[in-house]
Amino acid sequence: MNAAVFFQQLINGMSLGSLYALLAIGYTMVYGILRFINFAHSDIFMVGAYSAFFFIVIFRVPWPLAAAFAVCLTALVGVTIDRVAYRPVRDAPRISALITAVGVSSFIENLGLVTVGARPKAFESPQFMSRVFHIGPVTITGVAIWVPIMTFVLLAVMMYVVYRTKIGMAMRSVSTDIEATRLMGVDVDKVISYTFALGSALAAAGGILWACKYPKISPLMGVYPGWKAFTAAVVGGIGSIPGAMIGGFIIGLIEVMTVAISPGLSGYRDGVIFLVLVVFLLVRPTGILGETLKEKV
C-alpha cells in the first residue's frame, strides 16, 4: 500500500468511525446512568434518517433544516420511548429492562417495514456533501471531510452539556448514585429523559450522516451500524463519551484498513470487528478509558 492509497484509506476510516462514534456515544451515556444497553438505540438512528428524508421529500424543507428538524423529532421519540416503555420497568430486575429494550427494537423495526415498506429509498444528499477534492493523487469527498467535522462539533457540544452544565452535572451524579441523587431532591426521571433525548439527537445526527455517506436508507439500516457502535463503546470503555469516541475511531480504521490491506477479506470484515469486541471483553473489559462500574441493583 503506498502512501496516497493509505492516505485515503485513513480518511475514509476517520469518516466511517465518526459515524460509529456518534451511535456509540448514546449507548454510553444510556448505560451509564441505568446500566443497560438500550438496543432500540440503533433503530433511533434509522428513525433520524427517515424523518430528514421525509421533511426533504415531502414537506420540500431545506436540508440544514430538515435535519435539525429531523434531530429534534427523533430526541422526542427517544424521551417517548423512554417514558412508554423504560420507566415503568425502572424499578424492576435489570433484565426487564434488557428484555424491554429488545422488544422496543423489534417494534420499531416492524413498524418502519409496515409503514414505508422494506424497499431502501434515496437519500438526498446537500451539495456540499457531494463536491469531490483532490490532494495530488488522493480523491476525497465532501462527506469524508464533513462527517469527521460535525462529529468534533457535536462532541464538543456534549462535553460542553455533561461537563459545564446543571443538567449534565445532575447526569454525572445519578450515573455515580441514582439513589442519593434522587434524596438530594433531583428529579431522576427528569434527567434520565435528557439523556435519552441528547443520545437520541446524537443517533439521528449519525443517521442523517450515514445516508449522506451511503445513501440509501432502510427500516433494516441501523442493526449493523448499531453492533458495531456497541464495539466501539465497549472497546473506547462503556460509561466514557471520549472513550465511545475513540472506540468508534478505532472501528472505522480497523473496518476500513482491513478491506485496504487484504481485499480478500471484504466478506469478513464485520467477523473482523466483532473478533476485537470478544478480545476486549478478554484481555480489557473496562475498555480504553472505561472504568469498573459499581453495579446497580
The other form holds:
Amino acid sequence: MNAAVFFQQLINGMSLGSLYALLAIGYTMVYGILRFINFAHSDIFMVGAYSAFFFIVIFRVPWPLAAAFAVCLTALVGVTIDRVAYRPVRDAPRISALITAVGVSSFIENLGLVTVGARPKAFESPQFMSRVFHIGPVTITGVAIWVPIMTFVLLAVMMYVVYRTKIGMAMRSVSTDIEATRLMGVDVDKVISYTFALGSALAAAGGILWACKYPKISPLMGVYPGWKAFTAAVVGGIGSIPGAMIGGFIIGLIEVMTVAISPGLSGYRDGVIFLVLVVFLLVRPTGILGETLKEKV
Amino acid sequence: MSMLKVRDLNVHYGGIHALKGVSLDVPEGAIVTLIGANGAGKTTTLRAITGLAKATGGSIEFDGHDITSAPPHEIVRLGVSMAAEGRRIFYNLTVMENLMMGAYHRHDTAEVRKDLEWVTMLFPRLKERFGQKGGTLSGGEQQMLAVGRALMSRPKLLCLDEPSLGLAPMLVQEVFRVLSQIHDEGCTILLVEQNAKAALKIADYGYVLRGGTITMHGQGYELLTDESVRRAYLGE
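Other form of same protein, the form predicted in complex with its partner chain, not the form predicted on its own:
Below is the entire complex, every chain and molecule, led by the chain shown above.
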C-alpha cells in the first residue's frame, strides 16, 4: 500500500468513522443516564434517513430544509419512544428496560417493513455530495469530504450543549446521580427527554449522511451501523461522550483498513468489528476513556 | 408558627414499615434535630419530606402547601433543600458547577451570584477549588460542597442528613460553626445527626426517633440533660 492509497483509505475511514461516532453518542448518552442500551437507536437512524427521503421525494422540499425537518421529526420520535416505552419501566429493574428496547427496535423495523416495504429505495443526495475531487493521485468524492465536516460541526454543537449549557450540566449530573439531581430542583424526566432529543437528532443526521454515502435505504439499514456504533461506544468507554467519538473513528478506520490491507477479508469486515467488541469486553470492558464504576455506598 | 408540619407520616420501603406515624413540627427560624439509632427512620423522614420517598399515609405541609405527594423538584422550588446523606457530590462536575446545580431552578442571576459569594464566604476552601472536579475533593471539602450546594437554592428550610459523618473532629466543629452561622442569617434547619450531643447543643428543639416512631421530644437542652437520652444516645 503506497502513501496515496493509504491517504485515500484514511479519509474513507474517517468518513465512515464519523458516522459511527454520530450514532455512538446516542447509545452512550442514554447508557450514561439510564444504564441500559437503547437498541431502538439504530432504528432511529433509519427513521432519520426515511424522513429526509419522504420530505425530498414526496413533499419536494429543498434538500437542506428536508434534512433539517427530518432531524427535528426524528428527535421527536426519539422523545416519544422514551415517553411511551421507557418511562413506564423507569423504576423497574434495568433488564426490563433492556428487553423493552429490543421490543421497540423490532417494532419499528417491522412497522417500516409493513408501511414502506422491504425493497430498498434510492436516496437522492444533493449535488455537492456527488462531486469528485482530485488531489494529486488521490480521488475524493464530495461525500467523503462533507460527511466528516458536517459531523465535526454537529459534534462541536453537541459538545457545546453538553459542556457549556445549563441543560447539558443537568445531563451530566443526572448521569452521576439521578436522585441528587432531583434534589437540585431539576425535573429529571425533562432532562431525559432532552437527552433523547439530542441523541436522536444526531442519529438522524447520521442516517441522512449515511444515505448520501450509500444511497439505498431500507427499513433494516440501521441494524449493522447500529451494532458497529454500539461497538464504538463500548470501545471508547460506554457513558463517555468523547469516548464515543474516538471509538467511532477507531471502528471506522479498522473497518476500512482491514479491507484495504487485505482485500481477501472484505467479506469479514463486520466480523472483524465484532471481534474488536469481544476483545474489548474481555480485556478492557470499561473502554478507552471509561471510568471504573464507583460502587455507591 | 410551624413552617413544616408532619402529621402521622407513614412510609413503607419494600415491605418494611419504616415510619409508623411520625409527627413533628419545625417552626420558622428554628433548628430542629432528629436523633436516633441507625435504622430508626431518620433518613426516611427526610426523604419523605423532600419527596424522594413516597408517603403511604399521613401528611406533610410546608409553608401552607400540601407537599405529601409532590415530586422533589417542586418541593425544592417551594424552598426546601437537602444536603443528603453521603454527600452525593457530582464527582464529574467542577466545584463551581456543583454549586450552580444547587441554583438550577433559579432565574434571578444577580441574586444567584450574590449567594455564590455568600457560600464561598462560608466555605473559603471551596473558592480555591472552583475549577476542580467534585470527585477530587477531600471528604471534608465534599461535605462543605454538599451544604453549600444545598444553600444555593436559597432555601427557607435546609435539611441536613448526617453532615458530620466520617469527618475529623476539627471538621465536625467547623461544620457546626457554619450551621449556626447559616441559622443566624435566618435559615430554618432540620438536622439529622448521629452526633446527638453536638446536634442537641445547637438545636432549639429535638425529636428522638426509635423504630419508626417518635418516642420523645423536647427542647434541645431538656433532651441533652434527660437521663434516658443520655444513656441511649450520648453514650454516657
